[in-house]
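The form predicted alone is given below as one chain in structure tokens.
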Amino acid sequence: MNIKQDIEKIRSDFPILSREIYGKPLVYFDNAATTQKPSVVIDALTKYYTEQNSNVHRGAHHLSNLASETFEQARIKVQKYINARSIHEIIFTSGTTESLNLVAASYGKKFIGKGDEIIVSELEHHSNIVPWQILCEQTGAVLRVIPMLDDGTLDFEAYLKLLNPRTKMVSVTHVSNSLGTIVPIKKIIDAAHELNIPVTIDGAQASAHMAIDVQELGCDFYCFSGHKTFAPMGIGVLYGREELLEVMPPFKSGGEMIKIVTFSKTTFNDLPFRFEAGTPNVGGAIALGTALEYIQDIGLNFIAEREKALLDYLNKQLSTVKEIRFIGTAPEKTSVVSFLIDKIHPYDAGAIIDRFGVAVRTGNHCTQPIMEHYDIPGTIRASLSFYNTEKEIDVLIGAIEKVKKMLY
């Protein structure tokens, strides 16, 4: 089977890709915001609610036992996908944002105090800035920022100078959601660990594009979201090294995180349940497990090669448009391109591009510090997945030409 036939078969797995927008075939280039869902994931979610729907872990009846077993099987699938040592290191959350908040609120409040320092980078999504800012306000800790260079890469030498005995956490993105920059997190982790500094990784933009091995990376915490990994919204993962999770206080209270409750004392549950208060998103976790299996069936090597080819083609075609200004040109990128069309506001351009059935994201992408760095209001962001095609890229280029004619 040739690549065209492969892609056609893959595209048939995603029902939404066959729909039309304004009478034109949908061209979906907003994968960094959320990926579309294959039928097997939709079916897994439907199967849970039509055949297994029950709360987990505490029931004695058949449906509860079945739901509990399938839910825990999903945890094993996540463990294997990121090569964690134990299922006890896999915490189900609502997404990357909650995972990062959990680390900041639980680990941070116990181990970070007045005068301590937390390092983030200029590339971060707001979700990896604000929780640490709140912690600093609450504890008197200080936030330090790794600057970025104009090509969208981090200034590694500046990072090394920021590390010092007062540094108690480094929290950085694996891949920039705005620019697609792949951050050399292994180097960042190794440098921090030389001073026994723990490292948290925001993997929201990496989990669907590349193999993740938390043991090889050596990170202390790793976070990602299901909805950016072909799974439903409202489900995510926090990986944490077991020895750290064991000494962290609960983030939320009630339900599953409790072992024994009396009015005089409460005993918290074992890992991983200590951090999974209340009723979990059972269907979402099960569908996440299915999504990760789907990715592995497609093959991460195939995905990386396909998305690299699409990225190269998009850059080539955009380069033929004289008025295009690329924002972020790091040599190592995932399939994300941020750009501007001369002085046209990105919102105006995006609204016109949408009328051609092309979904791109416009704005600051929850990365206002990046926009401040470039002194721009925002960008047009085209983010690709392996199910996209060169023909769809040509449609985008045609839409851009229409934008120029209408707004110049």
The other form holds:
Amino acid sequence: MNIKQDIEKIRSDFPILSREIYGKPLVYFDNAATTQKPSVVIDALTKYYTEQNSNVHRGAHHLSNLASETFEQARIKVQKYINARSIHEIIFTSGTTESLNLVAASYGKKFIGKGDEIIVSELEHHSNIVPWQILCEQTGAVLRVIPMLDDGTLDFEAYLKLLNPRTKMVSVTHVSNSLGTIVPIKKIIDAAHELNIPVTIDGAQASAHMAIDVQELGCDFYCFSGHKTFAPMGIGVLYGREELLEVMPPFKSGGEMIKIVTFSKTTFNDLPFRFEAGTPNVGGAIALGTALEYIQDIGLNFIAEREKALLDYLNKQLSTVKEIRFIGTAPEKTSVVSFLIDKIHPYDAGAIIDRFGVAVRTGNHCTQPIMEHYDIPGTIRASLSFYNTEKEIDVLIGAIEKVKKMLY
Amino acid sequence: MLSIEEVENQVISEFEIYDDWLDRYNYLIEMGKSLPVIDPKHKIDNNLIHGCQSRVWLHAEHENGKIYFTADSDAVITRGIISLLVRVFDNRTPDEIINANLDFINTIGLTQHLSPTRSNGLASMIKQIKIYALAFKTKE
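Alt. form predicted in complex with the partner chain, vs. the form predicted alone above:
Following is the full complex, with the preceding chain placed first.
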């Protein structure tokens, strides 16, 4: 099969890609916000609710056992996907935001105190800023920020200078959601570990695009979302090193996370259940397992090559429009391009582009500090996935020409 | 002078000419150009309408029982939307504004065809206009 046939075949895996918007074929370029779902994932969810739905780890009946078993198999799939040592290190959460909140609230509460320092970067999504700010307010710790250079990369020298014995956590993104910058997290982790400082990685924008090996990276926590990884919304993952998770206090409390409850004392359950209070999103977790298998079937190498080709083509085509200003031009990027059209507000551009059936995101992308860095109100962001095509990029360029015609 | 309702009907019939939303955006953009220019001294943070993702300034003055609006936005479609509202509500008494029926916004399909953030912005603009009317009424 040639590449074109491959792409056709892949596109047919995603039912939504064949729908129309305003009578035009959907061009879905908002994959950094959420990815579309292949039929196998939708079917896995349907199958769970049609054939297996039951609460997990509780009932002694057949269905409950079946649901529990499938749920735990999904955990193993996640463990393998990111190469964690043990299933005890895989906590199901609702998404990256909850994973980050869990680390900040639980690890932070126990190990971070007054005068301690937490390092984040200027590239962070608000979800990796606000939980730490709240922790700082509660404990008197101080938030320090790795500055960003104008091309959208991090100032590594400045980072090294920020590290000091009072630093108790480094929490940085693997990939910038608004600029697509791939952050050299291995270097960041190694530098922090030299001073025995733990590192949390926000992997929300990485999990669908590149192989993640938490052992090789050596990170202490890694967070990602199912819905940005071709799985349903409402399921996510926190990977944590077992030694750390073992000594962390519970984040939420209720059913499932306890071992023995009396009115005088409660004994908490073992890992990973201690951090999964209440009924988990069983169907979501199972469908996430399916989505990860789907990615592996397509192949992360194929995905990386395909997305690199799409990124190059998008950059090339956008460069032919002389009014385009690129925001974020890091050498290492995922298939995300943020840009502005000269003298045109991104919202005006977005409204018109939308009428062509093209889904791009406009705004600050929950990264107001980055917008402040460039002193811009927001950007137009096209974020591509391996199922997108060069032809779709041409539709976007056509829409941009129309924006210019209408607004100049 | 036409009543609020009559101006609203005018807007509805102008909108109906276009069945394509790109043409309707064009119409809004053109309308934005006729917006009474806001005095730069009123383009201050205090006059910014919250809930809009592009910046919208709205200034109101009360004279001889009538309210006069000037406005601006850094996005041209948004400027068209606020100019539509100014066209309807400018030079009215507080009571006229407070009692105005706003069905025309639904009739022309503006709310449904705007992105949710813009739609919220539209709601905030209307709210701000009504707040001005209430405030000036209590002063009378």
